[in-house]
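Here we start with a single chain on its own, the form predicted on its own, put down as structure tokens.
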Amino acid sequence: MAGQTDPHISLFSPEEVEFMGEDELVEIVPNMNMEPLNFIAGDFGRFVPQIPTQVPLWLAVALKRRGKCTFRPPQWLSVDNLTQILEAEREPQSKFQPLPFSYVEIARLLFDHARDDIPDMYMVRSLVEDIRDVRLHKLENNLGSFQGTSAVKMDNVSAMEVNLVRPFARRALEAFYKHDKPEADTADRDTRSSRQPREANNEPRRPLRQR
């Protein structure tokens, strides 16, 4: 789809959507002894080597490019749980699978990153791409099926998918509306003009002739 590389078209741009996926928490195994780490976002640590603990990702990045730590990958990347959900993926009529809302954010990370840490790299690599893939082409049949509406629901669809898909749904959604609004606003005056009092009558009544 045209949004992945054209920032005009999606809301945000990949590097803003990474930027947003940076916080979610990945599991990193510390090889030195630091005491915690005060953010903003929170409290992270105390690190002790071997001892595996939660912190955002754009931590774990830093710690990784000083040799600081390893990634433990989670349980979702890895061949035999992204195979099933590609396949999954590929079945007529399937929903979307679930998937960390930033999946591929954190994918590519850890692929640019990690890529020592992950067992059968350029297989999940492989993977992860073809599953992005079916998703994409998946989302263009649904948003194909578009009708008027005030609500578009879609289960399990990631922040890379809902930034491609949100500026398209808002103008089909506003282009319905503006279709629908003139019937409205034309059964609008019909009801009005039914339900306004009708004017009197004042001109004199004729006799009634006597029979």
Contents of the next structure:
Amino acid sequence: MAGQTDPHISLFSPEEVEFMGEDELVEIVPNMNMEPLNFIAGDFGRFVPQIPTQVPLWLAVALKRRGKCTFRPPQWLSVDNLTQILEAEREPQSKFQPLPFSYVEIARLLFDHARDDIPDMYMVRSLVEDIRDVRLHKLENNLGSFQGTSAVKMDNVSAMEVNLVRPFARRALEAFYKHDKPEADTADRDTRSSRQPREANNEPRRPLRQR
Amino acid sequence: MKSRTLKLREAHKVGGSAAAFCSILWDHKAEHFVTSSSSDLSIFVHDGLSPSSSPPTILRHHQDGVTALALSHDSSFLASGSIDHCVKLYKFPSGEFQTNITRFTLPIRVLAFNGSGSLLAAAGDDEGIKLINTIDGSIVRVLKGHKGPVTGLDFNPNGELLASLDSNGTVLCWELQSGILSHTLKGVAPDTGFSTSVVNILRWSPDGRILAVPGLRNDVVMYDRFTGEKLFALRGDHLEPICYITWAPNGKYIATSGLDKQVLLWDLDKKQDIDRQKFEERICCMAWKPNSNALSVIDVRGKYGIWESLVPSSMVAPTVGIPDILPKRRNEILTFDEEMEEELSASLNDDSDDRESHQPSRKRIRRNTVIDDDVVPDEEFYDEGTSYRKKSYKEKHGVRSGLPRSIAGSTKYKMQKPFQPGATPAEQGKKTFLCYNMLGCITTIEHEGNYRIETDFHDTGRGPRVSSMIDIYGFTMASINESGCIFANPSKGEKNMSVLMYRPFRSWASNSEWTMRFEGEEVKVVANGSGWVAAITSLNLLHIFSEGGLQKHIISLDGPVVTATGCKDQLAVVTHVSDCLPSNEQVMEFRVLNICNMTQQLNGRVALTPGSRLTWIGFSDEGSFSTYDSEGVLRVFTSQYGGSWIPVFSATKEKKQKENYWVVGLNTTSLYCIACKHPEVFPQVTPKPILTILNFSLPLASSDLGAASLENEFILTQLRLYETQRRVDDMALAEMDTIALENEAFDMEVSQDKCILRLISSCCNSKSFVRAGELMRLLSLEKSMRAAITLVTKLKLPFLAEKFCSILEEKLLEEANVATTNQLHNPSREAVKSKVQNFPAPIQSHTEEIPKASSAPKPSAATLVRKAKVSGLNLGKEQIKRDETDDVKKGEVKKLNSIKNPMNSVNNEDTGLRKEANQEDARRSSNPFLKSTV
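Condition change, the form predicted on its own to the form predicted in complex with its partner chain:
Shown next: the complete complex, the earlier chain at its head.
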């Protein structure tokens, strides 16, 4: 990937992105009785056998490792839904399909830890991998279509994907900006002023993270 | 006679020029027919309607040629015997392999099912005929007596006799009950030697009175069932010995095939042949199509064909006049039609599951009534069947209980069958729940003739780990709690009695499992609790055992059991009171017993939605008895109104119409259930079902208030409060510590008040002021009453605030009254007390006093007392209440404030009095007057 040319510029390592993705809520079915857990992020539980409850992914993984719960695979992680998404992603000129912001991380952790809880695990896994590949390819194509603009808008790009292209996109935009400057025929003062809008234009991508 | 040629189609390849014994069979509905050949490993199941177009289902389980086939009466099972010494059982028509039901040391030659399909007779080159119980594969009996390979077997239609024929030509007739030989006919049939392609065969007539055996003179000889004497012989155009015989379904015709390669059709009444068909090869097996005038044949080269309309249309069709009442032969599939099958399953179920007997046909009802009355019917069909059937009936009555059958059958709707709460119905080849509750579950699955029982606790950390168990009994009922699980199976005939088995999870001694056998009765429902196990049987007996297996009590219940459940010391039993009403309403009653104290805690009728059935009973987490019916209504039994059912949940009120709820448990506010997608009523075992929590929602009328959820909450909290207070009282009576419960009750009061306040607000919004006033009276805490006044004041409803103030005042008075009467012993109050005691009377007279009081501000005795009392009561609370009351700036509320204040003037006191007067007049017009006085 383009961003890998200079890995030091990349903001987060994949592990770090995964760490952040672990805050996503997943549904588990506990098989033990436990009082609610009170965390900074909120209270989770109480845990009653066979009654599903929502917990952060990291807690779910920790419980699963101890054999205290089973996962309920999220709705989107089904063969039907993923097949649909994959088909839609493969359509030429299509937009990115809505998937959880950290779908790669969630899927990865579930595949690692909750193998027995996902029906058609191998099918699901290969579908997720296909979707990821298709989306990365699309992302690269989109980067190729950069014009001399100061902002690029892409909806539904996931955490891992954004993380991959962020350094490249930033530098590319910087480069565009630099090359545009003589044509724009403006002073340094304007450069600074146009820098600000560009930073501001980065903002709209933020809300994605709240997905 | 016309000579038609029949085209044969190849089903099985027979190599070389050798002749192979091939078999052909129809199922009872003529939907499929089965062929096999002794030179082919496969069994073909052909589609009976279009055998040529659709390819046959091929069953390849044998290692050598298949020599014998048999279908059970209802065509649900297919048995095959082979040269490889095995007898295999398949499901039919799917052809799914079930089990290797038995093995011989030499090839099998013949198989036969008895009428009910419970017995399979198998015989061959081995010595002895094996009678195999098809349910568990056990060998019931081995009949020895033949000196050569047995090639022919046939059960008498009523199932009492088995006729067998060996290759030497000897016919033996066995009485199955005793295993005694009733008749021996030596050398009556041709000696076929050791040829495997020719077998001697014999057949009972469909009415069971005649046994047809190939004779020595190329004829068919008929023998009498009772005497064993030769009745007559059919002799005709057969040039060589007869090798196969088959009766038409109605017994009026018989088809025979001879070694001379021809098939003859005989008319029994005229005792002469009516048609014949020549074939290229010898026909070794024939079968009448059960519902039409057609005969299917198969020759020794494995080619089959169907001889259509063989009985001339001028004669009675072979399907007309099938003996209707007698139990039918079951191994001869040709003799069935559906009507008979129904009749059979009904009358011959002494060893089959008696579930069938709950749906008797109309015919049966009539007949049963006859039998119950012990009237010997004079219909000719009964002359030999009755004795047997009466006997079997008596046996059945020994095992089964219930109301007299004639009554049970007299209405259209049936009494509900017994069931185990938390069980799902058995399904072939699938795991089913024997028991599922909040604690854990017991599942069973059939596996190669045995059952495998697994016990799991939902809380895997805390519950004991229980190893899975191979179940040889075939348990269908189970119950589980913390200390152990109890299993039981229904009885399957005399050989397999109903067994009760208990497995404790932890015990200080090894080998503490125990089993009990029930002779002549059948366990219908089981339950267990702390230290006891209960089993309710078909004789309406409630057996109570200790955990160690000691038989502690035996109680006769007053009706057939529906279901039962246990929780700690409590056992709840539901029984039928009477037969189902013509309006399809079940009539049941319940009783809750305390096993430890040997007391009956509750009893009463079970409330059900009309037309529904009970589907679940259980105890809530707090121990209240609850039921769930098939219409989706959950009811909890409360002591309100002297013990009544409250419908706390109704599935129809729930928004998701597409789901059925399978109840597992409940607590005071919600229901634990498994949601099943609509057509499904029962959950699947895998994937492991998860519980859904549904809040109670009473089936309330849709009120004009538009606050349905609040009204729902209000009634529920009221109910809970009532129950808690009752428990507090109970515990106080038992001199136990009630502080925890009282705190709980207080919390409930608070939440109830919150709910009422919200209701008041919505009442005010919809201008239902009278309702608001009623709600105000229901508030239990003074603080919330003040909040209500504040609320209506803020909503700018001064007259309502006025009304509320008077209510509060009244309430405070009452409280004070109660408090003072309760404190009779308090000496400091002595002075006040004497006057307070006759306080209610002065209140009545206040109306007259008011004008006096207002005109002359001289406190009367009554008002003084009131003032002192009210103020005395409120003095302590005064400080706290100040904050609240400060908010209340309106004039009307101030007045109330002044009442509490001991320093207030008599004038204010009088306004208070006046207010009371107004209240009694229930006039709002008093408002301006009040304002003017302030």
